[in-house]
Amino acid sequence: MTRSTLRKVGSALFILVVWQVLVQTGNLNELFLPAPLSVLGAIWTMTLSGKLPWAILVSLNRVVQGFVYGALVGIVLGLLAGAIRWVEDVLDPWVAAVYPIPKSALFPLFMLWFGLGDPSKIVTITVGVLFLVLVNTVTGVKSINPLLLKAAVDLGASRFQVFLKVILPGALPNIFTGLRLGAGMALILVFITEIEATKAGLGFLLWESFQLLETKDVFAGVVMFGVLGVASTWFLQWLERVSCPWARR
């Protein structure tokens, strides 16, 4: 293990140990801030009962669908807008108008249009991911050195070859930045959408535990959201290293 890794692990363990000691000595009320071991116990109990795994699977189904739909549309539109001026002109007013709107504010409209089931939740996540990926993809295309494009054309490359060999590889690092931001947004939106009009999911489990003052279960839900966030970030970082090794610094 490197010194950097040891420092990271050590700082986390130090905070957890201090937290545990403060609760056990009565300096912190466990009703408001349960000890780490109590939270782990709650996670273990809900895992054995199947309650937590089912909630995670339900939420992951919504997150993955919304993320994939939003990412695909965002990448395609971003590449087109970055490479073709008239496409950018058409999309720009819509991006400027819709991007700043909190996507949670659109959820009631989506419930009205798509019903109270999964479709409205998936559409909300899709819209949230789409704009983050779209904006970062356009930025990636715009940041490509024009000399590279000119060199490819001068060497006889067709438009498709320029797109495939220059534009897409050049934009990939920014695309992955948008994907990582989109993954975080997807987790935020799945929680927001699951506290209303649903009876399953990690967000619903967390909110129900809060209403019942089951603080340990609330922290268990928060920890699992954190685990999903870390896992998605690590996966996308690994995929970026594999897809565009030239972008390593």
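No experiment lies behind these values; they were computed from the predicted model shown. Basically, rigid core = biggest C-alpha set you can superpose within 1.5 Å across the two forms. Positions refer to the first chain, counted from 1. What changes on going to the form predicted together with its partner chain:
In the core-superposed comparison between the two forms, Leu228 has its Cα shifted by less than 2 Å. With the core superposed, Gly26 shows a C-alpha displacement of at least 2 Å between the two forms.
Superposition of the core reveals a Cα shift of less than 2 Å for Leu239 between the two forms.
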Given for the second form:
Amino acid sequence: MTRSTLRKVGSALFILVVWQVLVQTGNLNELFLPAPLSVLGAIWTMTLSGKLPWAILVSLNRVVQGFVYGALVGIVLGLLAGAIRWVEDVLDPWVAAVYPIPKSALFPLFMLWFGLGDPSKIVTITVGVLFLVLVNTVTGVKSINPLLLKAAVDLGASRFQVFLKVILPGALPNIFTGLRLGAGMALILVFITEIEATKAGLGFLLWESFQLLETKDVFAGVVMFGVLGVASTWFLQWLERVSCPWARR
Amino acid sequence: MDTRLLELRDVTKIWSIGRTGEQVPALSSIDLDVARGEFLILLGPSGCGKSTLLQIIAGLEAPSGGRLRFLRGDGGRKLTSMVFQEYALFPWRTVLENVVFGPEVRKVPRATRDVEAQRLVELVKLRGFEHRYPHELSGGMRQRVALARALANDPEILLFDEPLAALDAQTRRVLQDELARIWAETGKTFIYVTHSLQEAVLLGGRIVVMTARPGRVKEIIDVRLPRPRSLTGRQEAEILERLDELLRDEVKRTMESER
Ligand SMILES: Nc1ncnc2c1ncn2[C@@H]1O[C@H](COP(=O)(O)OP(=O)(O)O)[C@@H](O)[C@H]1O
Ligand SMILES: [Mg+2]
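So that was the form predicted on its own. Now I'd like the form predicted together with its partner chain, please.
To see the whole picture, the full complex is given below, headed by that same chain.
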């Protein structure tokens, strides 16, 4: 282990141990700050009872669907808007209007339109991811060296081939920036949309535990959200390494 | 000239710039015949319209007036390929993948195009670097890739836009010899833009000296000297001097118009 890793692990362990000790010596009230081992225990219990895996599965279903729809629409619209002037002009006012709105504020509207079930939650996540991916994809397309487009045309590429073989790969690094931001947004939105109108999901579990003042279960939910965040980051990093090997940093 | 390959008659180009639509004449009345298999140099002060002319020949820009005729209709196949000063390689493609780009978009069967790409990689001496990405190569090697990529479409005419201007002097010298060799080996027609008198004399079969903007053909000099050439040769020195004389006026005019 390098010195730097040692310091990181040391820092994490130190805080956790101090925290555990403070609770056990009665200096911290478990109602507010349950000990790390209690949280682990809660995770264990809820895993065995199936409560936690089920909650994660339900939330993942919403997150993944919303993320994939948002990413696909965002990438396609972003590529078109970046490459074709009139598409950009047509989209511009809508992006300008909707982009700054916190997407959670749209959730009540979506419940009115799509009902209280999964669709309104998925649509909220889709919209949140879509705009981040869209905006970053447009940036990616605009960052492509125009000389590359010229070279492609000179070598005989059709408009569609330029789109597929130059604009798409050229924008890919920025698309991944959008996807990473979108993944973070998706997790925020799944939590917010699960506070209301559902009886399942990680957000619901967390919120319900809060209302019952089961603080260690609240912590368990928080930790699992963290795990999902880390997992999504790793997955996207892996995907980026595989699909953009030239941009290895 | 019965070996004519390309004929330019009274070609003009007027750029209109940005929102104001300001009209900038870049080329005025270019008359030029290009013979099959020749090494033609376009020499002129910076901004005189050399790149513009090359892009018109490449079909990437339309002329504002005049006409351009290829005297070898080849079933509509594009007859030119361009090599840019800044290489313009696709950063996400390896050397080999860059080289096959042309055949790939023209739907040449994979087996055929891969064999051909290997041959070209060999021709430009990049054996062993096939799977590198452009950012892993030196400037000189990148320009070799660009050359192989341009050759992969088997064009009649290769268009070079100051291909060596961004390289250091040593590399430039080496690549000048390489270009002369490849020109001789392939028998292709080279139209080669440069603003370097030395390069013009080292490489050129004919040197077209252009006037300051808007560019016109000022004079065409035949370089009937054996290759390889050296800048210290007496005849080479004479041509250099003549070119220097021709260009000095034009550069002066450019500077005056910019003042
Ligand atoms: N795409 C363009 N749009 C507008 N003006 C251009 C464009 N390309 C070149 N020009 C103008 O045309 C003139 C000739 O440029 P160029 O052909 O690049 O000259 P050279 O290659 O000889 O340096 C310059 O004044 C330049 O600003
Ligand atoms: Mg130029």
